[in-house]
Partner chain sequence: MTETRYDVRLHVNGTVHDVQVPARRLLSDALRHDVGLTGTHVGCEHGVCGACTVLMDGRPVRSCLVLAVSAVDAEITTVEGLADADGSLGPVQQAFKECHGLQCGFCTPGFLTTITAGLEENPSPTPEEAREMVAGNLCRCTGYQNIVASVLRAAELRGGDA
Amino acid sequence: MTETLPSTADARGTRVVNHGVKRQDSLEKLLGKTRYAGDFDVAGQLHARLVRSPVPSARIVSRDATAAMDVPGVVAVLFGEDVPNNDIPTNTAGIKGRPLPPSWVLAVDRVRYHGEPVALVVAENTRALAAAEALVDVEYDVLPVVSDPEAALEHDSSEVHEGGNLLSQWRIDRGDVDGAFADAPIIVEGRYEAQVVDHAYLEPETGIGWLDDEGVINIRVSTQEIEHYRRIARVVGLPDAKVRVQAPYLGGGFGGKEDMTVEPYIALAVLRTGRPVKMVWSRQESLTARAKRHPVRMHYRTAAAADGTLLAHDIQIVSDAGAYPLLSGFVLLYITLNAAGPYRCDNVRVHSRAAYTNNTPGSAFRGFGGMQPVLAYEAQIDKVADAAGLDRVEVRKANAFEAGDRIPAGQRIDTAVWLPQCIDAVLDAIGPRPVPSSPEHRVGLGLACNVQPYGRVAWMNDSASAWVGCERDGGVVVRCGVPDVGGGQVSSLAQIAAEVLHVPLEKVTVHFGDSARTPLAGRTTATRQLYMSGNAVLSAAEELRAQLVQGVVKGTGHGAADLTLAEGGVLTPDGVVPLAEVVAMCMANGVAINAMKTYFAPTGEPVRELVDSERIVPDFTFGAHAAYVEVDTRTGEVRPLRYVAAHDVGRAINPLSVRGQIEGAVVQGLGYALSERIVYDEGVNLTGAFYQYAIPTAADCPEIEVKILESGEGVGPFHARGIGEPPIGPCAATIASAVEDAVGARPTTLPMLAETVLACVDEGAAR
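For the form predicted alone, what structure does this chain take on its own?
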């Protein structure tokens, strides 16, 4: 039936969606009532802790837990041979024809990075735990350390794993790159390097597990993926259905809780002892041993015509994967896809490689391969503009993708590209240049753009399921396995259901993040949940809406064409039937009052090492950022003064949440640009405390203005685009551009520490 919008809809055509509504979790978080995974305790619980390797590369000669077991209160000490299935299958992409090495739950004969787990201690209390941890005796035979990714790829390098240190590589070869360079009037070149950074979430890795009356291991854990229950079950040797994972609200994830953290160790301890077990990683553990953002080295050569038209890119990229594969192959694929940026170029050659080293493993982090290349491709387009004597803004606009163009990897862009509009939005809003605070200070304006895919790679056959139903009192229930990592995922699903069913938002309850009680929706990563789970809820709610109308047809005798949904019920020629009565009519007449739907993402063929495919990712989000910074030419300090970020979000389900995502991403991106880094000394992580890791504080952050653009052409529900990850991408390039504008030379290595900036001051003065 064709449905007429009720009078409660505003000029946007919606009642709830596309409105800045209060999130369902906002009040309890504001009042400090939200219970995170670490806030749960169970009577009689034990505590667990890992014994970690103090060296980055060694053979394990011997292990002895005798002294540890003698500590009063110690219940168990487990080594690798005590784990039913000690290897964790790799979830990544590697070299075709070569099996990837697994990650180990507990190392048995070899450690490959500083902090790798070698034993699990379980005790009655944390005092006994600490004492026993120190008494677990592990003898190491230290081996050579491989710490530099480029050196790791040399033929004479020591091997982190048998078979060589090349984990993965991807290539793009589009057009005639060599011919374009041979004839190009403008050729620019640059080398760029991005550092290792940590997720630095407030909530460390934590969880608690217990056995229920049916012999199911229940784990309540801070995670971005409840579907790890299958991997946990394999580790402990149980059927999948004998493990249940619950994900309460997270105190931050950013990709750092996409891989398993505490889960297998809790499950092992519960299975061994039969008692509840809690594990909380210390901040030092998290900073030392948790997977990090990949450091990347990039070499770019770019050819252009005299009018600034991009003719060719020749790009070489090396990524440090660390000691184990994790998600490094997929991250490298996204780096490769994004290497040329949001600009049209017919001739592109990219060769990217990920190398094993004895550094901490790299894995998912907000931006997932879309972030590191922005530093390089935005610098290259500025160099092209300068070499051509043209305005940098106009060169960007002239080269920007348009709908219908193909990215260098072959996929066609089927939705709107509002990159010029984003550029105009930030430049219109940035305002006049501030006056420097002293003669020794200089103010610069920076601009950077980016493109970021959202959704998982197409050949993974991604799907998400949701159930939507009505209660007898007229309430609406949504069940969906989405983990809410703080981005408002649950509230967005409530808005979608409320919109479709024309019920007040407060009448919608969402049950989420439980592998046994909610339909599975996949991991909260890759900016995929609104797109995937949102479409699943939309489809289920639409089916439920049709059921409600059918129930009123059978209950009243009115035709479907005479009915429409109104606020909290169904409008008939006789008036509004409240939803509770509609539900009663459905039940009395054999009409269902719930629907479960699965949304399947468009699929594509698996990409090969030479990437050329019609469908690799679902869609793209575009954006532009601008900022003023003040540079102290005496000290090298860079102080952001004002920041504007604009992104086309397709349609904002909740503009307040969108604004929060963009503002948070900018702050995180400023840390990446200016201060954050993990420091290693031959594979040993020297950064073990927050006081050593310079996260931006409120005092370090400028005024941030957000411009939400809505083309209405995303592939998510109500044509939304993903926005969780894209806003972090342009930050470092924006600041680098602003520093260059201020002092005359551009930083090319992150973070832009004082010594880096002072070198730019000297270089600029010498020009």
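Please supply the coordinates for the form predicted in complex with the partner chain, as a counterpart to the form predicted alone shown previously.
Single chain only below; no partners, no other molecules.
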């Protein structure tokens, strides 16, 4: 029944996979024909908008919609009492034995962050909507604001939620840390701090919903997770199957569309009015109130032997989770899990805590907690090398994990670790040191490495399903419920099906992103989609391939051993039977022309607070980045001059997409390193427009060279590893390292604004 896959070595001989094919979605996108969620309209649609809290912390004294309802064109104003199930339960981990507070669809008696939704206005047009929004009368009794995560954890802090401000904590306690420090010849210490940043995808949160003839609420929405239909159904009090979510091509996600955004509000408004409802968040809403990347403060002490061997880490991390839990417990787990980086260390103590504050909630963002610690662990290993008087590159290579090593949290690394190869690749490619553009400028070379898991946490029991079938005309159809956030998720599935079934890529059609009509494949997050849904499509296509052969056996009488799939059909001793005829033979002989498979990720037992487990994540992706920067010693301005990024992706399903993911991640990482930050004043988010939020432009970006390494070892299809998140990790540390090389002192706070860098210039000059 099953045929064996081409082996790792044979993957070089693939026809479609591992080739930089043009993505199937690009043509329609270039013609302006792709319809994103906001591009759909339904006749008779209403518009909906949220009334949001203008203050970060307050008791709600009263709410009155009378004046708003008087606005002509206003159809409904909803408050929390109008929501069948107003609480959105939080499923998280790393807690100290008390249930986490839910977040609220619409706040009823208390607001905890600036921009928290309080009322939902529904109107015939956006003008009435705007007028009514201003007339919803909410009286607030302002309460103390908790704005600093460390102060939040003090005993005398005001409480954001009853029971204290500790949301989650994790510990790793491996080996004898105190003993190792007691005897260590080298001990280095550092404090590092990273800021709040926004995903800033170009497509704001948007969607449209309507009731269909079967009484199902349909929501077409820009989301990374169509399986929120269950949560939406709970909010509105309907059976799960009465909510359908479709995700057309997204205009970016990066984790910001992993939690629900517009969905529950659209569903509520549709049910209340019985009419189609559209909701589009403004950029201001998105920047002000949608969940962000967690800012962290990290304190590292690292012990090493005289030869640079890492002996111990003692790490304390505080993360600002903002006002509601969302995914903070899991992000903190990833921070903890990755705190010691891609280096072997037998004695590791990590204590990480996430605190509630009245800042915007933190949640998923590309890198998901694997990112923040890179700034710290890469600085620490440089300090170790310097203290030992050794080369920073050699110290990294000497300490790098190898396959078979255990990470501090216990899990064994089962696949190749090509960290030294990645380092060599970037250093080979970075080229000669550029000449500074003036005597006041200094050029520096930076290097940083990282590790990032891919796939979801093991006790999530992750799975993905896919259906693959043949049409009578010889076409191939894949049905798979993946949302395509822009990374080419859909196109990669087409490649895999085309490869296994030996058809040209253009013969494959993929139906995707529909919770009612495509087999559920899980969210496009956690660098899991190609790994999970790719494996599902692979096994479904393999099963179908065997069925096609079986159909030809029955149709021709040839033995299965004499049959192979060839371009356009099945090759028999009598020649090729075209796929359309193969399909006919299958149907005439009772052989199915489609197959559905579910891929299950490896599972593991949940851990609680103490991270110690044989299985926490499916696998890891490793990488190294190098960059030249130029620092203007008069202004503190940092200009990246040249950038090289290398990651072992196991096997690139589409090298063009891999390259694109890495280049895009580097630029997003450069924004994190140098310019992006959300600014708060006592919980009030002051960053409400793109002109206040400095996303890198083409003029800010260096030439980027990507080195795709292929160890042939990964747990995805064709031994691919995930690559969506990993390449954003090393950027900030790479730039910090380059600045240090240029001016003699290292920035430890992000973003590395001019004043931070100028302080480094002064500090370096004083040495």
